[in-house]
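Only one chain is included here, represented as structure tokens and corresponding to the form predicted alone.
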Amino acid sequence: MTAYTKKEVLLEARNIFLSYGNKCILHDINFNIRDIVRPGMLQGQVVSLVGRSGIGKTQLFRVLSGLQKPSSGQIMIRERKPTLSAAGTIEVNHERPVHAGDMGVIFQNYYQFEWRTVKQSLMLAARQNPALKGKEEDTILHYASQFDIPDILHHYPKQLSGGQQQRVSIIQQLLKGSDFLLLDEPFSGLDICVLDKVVELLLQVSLSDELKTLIIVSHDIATAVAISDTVFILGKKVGQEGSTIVREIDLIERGLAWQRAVRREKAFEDTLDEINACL
């Protein structure tokens, strides 16, 4: 098995409850995502959140992103903050509640400003990141080349394919500089060729920084599991109103993380059967 350790908590859901009126949607949600460290390489985190339709995945997605306030409980995140010291500027990590805008959120519809070119939209995102001041254009060109879209920078959204729009949306969020990227159904409606490119792209993003953390909500369980290191299953317990995390599956312990040909492993099929039995 590949050597690794799990260290500091990057995100923690603490006692999350969500109700609309008298209807309980989410019940006692508790889990955390830890920094995965592998010797000699940058290793981000890729987490999948799965569950059947109508179970509350979208609501939990919005709570995690800070776009929706839970009825009770908190989502806590680890933040990197430059701090002046006697030795100069150092990076200090501290924990705080998540707020709207803290996370890069990529919705299924890949909304873009129709009246702006791709480059104009990316520049707008880059200017929101103080760390890129004076380097906005070079960084945009770097990502455009890395994600294979240098030829469409002067195109408008209506001229882009679905896969191109998705890549632009991901680059926008990377330019903003968040350590967290939440993706809603990133594999939906993609043909097999584009799907493979998207999977490679997400893996590339996860390896761009030690603390980069991708949280994927998807109905495509096989693809989500194939690129993840951890799966959280949202479901219901007998006699309980509202949904909760019914199981956490550590794919690293099972030897199923970071493998290009993982779908060929019997343990992979067994894990899919286990997940489906919980849904």
Ligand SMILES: Nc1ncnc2c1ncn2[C@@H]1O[C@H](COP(=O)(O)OP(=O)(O)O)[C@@H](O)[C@H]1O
The other form holds:
Amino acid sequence: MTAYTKKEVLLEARNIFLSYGNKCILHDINFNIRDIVRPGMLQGQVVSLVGRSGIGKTQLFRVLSGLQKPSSGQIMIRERKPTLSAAGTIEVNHERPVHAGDMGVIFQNYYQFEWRTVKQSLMLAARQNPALKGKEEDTILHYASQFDIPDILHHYPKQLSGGQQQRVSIIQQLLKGSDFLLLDEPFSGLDICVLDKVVELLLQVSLSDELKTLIIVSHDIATAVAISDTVFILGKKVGQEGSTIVREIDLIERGLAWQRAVRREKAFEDTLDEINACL
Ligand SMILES: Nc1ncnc2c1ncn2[C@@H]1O[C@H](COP(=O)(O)OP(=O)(O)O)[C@@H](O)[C@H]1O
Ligand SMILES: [Mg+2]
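Requested next: the structure of the form predicted in complex with the named molecule (the form predicted alone having been shown above).
Okay, now the whole complex, with that chain kicking things off.
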């Protein structure tokens, strides 16, 4: 099996509860995401949160990203901060509660301001990232070519296909430079060729930085499992209102992470059956 270690906690969900009025949506959500380190590689994390429709995935997505305050509990994230020391500038990590805006968030309906061209929207995102100062334009051109959309930079959102809008949204969030990228149902509504391309791009993104962490919320279980190192299943416990994490599956231990041809493995089929039985 591939050598790896799991290091510091990058994100921790601590006892999350969410209710609207007296309707419980989420209860007792506890899990963490650790930094996975592989010798000689930049290996990010790809985590999927799966469950059937209406189970509360989007609600949990909103809580994780800091956009929705839970009724109780906390989402803690590890932050890298450049700090001045005697030895020069070093990166210090510390843990703090998530705030709205900390994570790159890609919603299901890739909303873009319709009066801005793709390039103008991307430029606004790039300017939010101090690390790109003076390199905004070059970085945009680099991503546009990597994501295969160099020709649409001067187009307006309504001139784009669904797949192009999604790629623009992903680039927009990557430009902001946050370690976490959250995607709600990134595989729905894409035709099969575009789907393969998106999977490939997300894998590339996850390999671009040691701490890059993708959290994919999806009801497309096969694609989610094929791309992830860890799967959390959101489901129901007998006799309890609302949803919680009913199982965590470590795909690395099963030899199902980081392989292109994973769908051909017997263990892959078994894992899908196991997940379906929990839904
Ligand atoms: N503002 C709200 N008030 C009451 N219930 C809500 C509200 N928003 C969402 N819900 C409920 O939360 C549940 C989970 O929805 P959602 O997270 O969108 O599911 P999923 O993304 O898994 O399909 C649904 O039953 C929905 O009706
Ligand atoms: Mg949803």
